[in-house]
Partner chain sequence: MLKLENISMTVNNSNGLQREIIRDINIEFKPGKLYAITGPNGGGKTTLAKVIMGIYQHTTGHIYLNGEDISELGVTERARRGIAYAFQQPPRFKGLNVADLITIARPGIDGLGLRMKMRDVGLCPEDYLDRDMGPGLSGGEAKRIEIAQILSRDSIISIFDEPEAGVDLWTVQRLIGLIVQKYQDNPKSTAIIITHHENVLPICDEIIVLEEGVIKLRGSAVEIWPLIRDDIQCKMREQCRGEICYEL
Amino acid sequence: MNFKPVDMQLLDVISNIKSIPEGAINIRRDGEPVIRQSSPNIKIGTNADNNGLLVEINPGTRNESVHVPVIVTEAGFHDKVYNTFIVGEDADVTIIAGCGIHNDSHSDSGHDGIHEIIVKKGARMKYVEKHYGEGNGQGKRILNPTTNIILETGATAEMEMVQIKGVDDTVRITTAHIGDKANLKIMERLMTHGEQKAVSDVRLYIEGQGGSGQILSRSIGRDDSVQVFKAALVGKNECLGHVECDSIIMDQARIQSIPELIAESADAVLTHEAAIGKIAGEQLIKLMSLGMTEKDAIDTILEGFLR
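Keeping to the form predicted in complex with the partner chain, what do you get for the structure of that sequence alone?
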């Protein structure tokens, strides 16, 4: 293990790791695993195609977490990985993923993470993924995550996906299949600056009876950045689905929000709300009348919005 300060800093930002934690963990740097350790209940191995991880969480595992952060620090490196997570029946666990890129060079570097997540009967999973880029070169920092998630009967999952800053180009594709009485909540937080582009395409297939799905997205577009957000709910049974996209637009940014509802059952109840707007002048004035400068007021409002 030879971690450089830049590695530790990236790890801290994306997964709050200050030292190597106890329990199950896999740290991938520039395409190679630098640390891998399983725990009695969580086994981390290599998948059958030898191109990624197979993480198996034993049935009934409680209150454990598994860290699988990825960092890219080699200039011009483009990493691609296929990971599978199987959360055993009645388990209750947290998966902390995330990717940080440091690129000071003039060539692009990036990471494509293709994740397959199966949450077995009655299990609960919380999934947290932070994306972050840094470095001074002209080379772009590119992140293209694809996530497929299957929720079996009575399973519950909460997914928090955050793009903090510094990612120049991202296309995020998320697909979920929700079974009987299963429940999925996806929360996205996104901030884009400069010339950044971000596309997110989420599709939830609510297939089981009594299933429910929610997509809650908050984003801020600044400078000349562009965001496209597609959120589709497909209700195939007696189910509940809700999409909420809320964006603050600033400067010359462009934001496109496309909610889509598809009901294939008369018992599906699907709703959406979408709003794009700038910071309300009243909000700024209110905080300034409490003694804040205009700049601090803007920062406070934006920080709160993405919290």
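The form predicted on its own is what I want next, because the block you gave corresponds to the form predicted in complex with the partner chain; please supply it.
No partners, no molecules, just the chain.
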């Protein structure tokens, strides 16, 4: 398959793909699959509506991964895809998604990814989704991911949602339904700058007895950017839930954090923490005393904060 240098640059940033890996993979470029291959335990096909993927992972599959990155390089192109992932019982796998946009034009480019993920009984899944935008054009780079996840009895999932840089507008919607003794951990990291806008709306329904859910968010707002973080925990049974949001605000940025706890059972234990503040002066002084410039010291602090 003929990939241009810009394609490989985007794939490297969002999925750490430097060459086409073995195993299950689907790469979508400007609305079309440019490479698709299944593995003995992971089948990648087209869904029933012919508007996205159906990824089926066999029960008991262990130590395997599937790559499903999307790149947009066509000026003014808006992509939309519906993907379904079914992780079979007792499987233990990693799904590496993500979207990168290169836009040198004056027209807006964007991608809407609507994902449904079903993690079957006793299965474990790690899901990594990175978003990135680049290009010298005045057109916006717009990414709007929607993720609906269902965790059946005893299932475990860890979701890492990262916005690296260059995304002008994003609305990130995540909804989860957590079953008996199932566990979900969502980690979100993002930085906005310029006049970028980012909205995160995460809602966990902890429905099963002994279920648990965590939402951990770290963000940095710079320049005149705007961030809104909404996180809701709905405890419908004996369960544990926690929301934690830490943000660094700089320049003229605006950050709004809206945690919501809804207990529908006397046995639900739900907690939240939220903090928004500037870089501590003593951190800067300490690093600058070691010979760093102020800019290097700030960059070091911000990089460490988002790890």
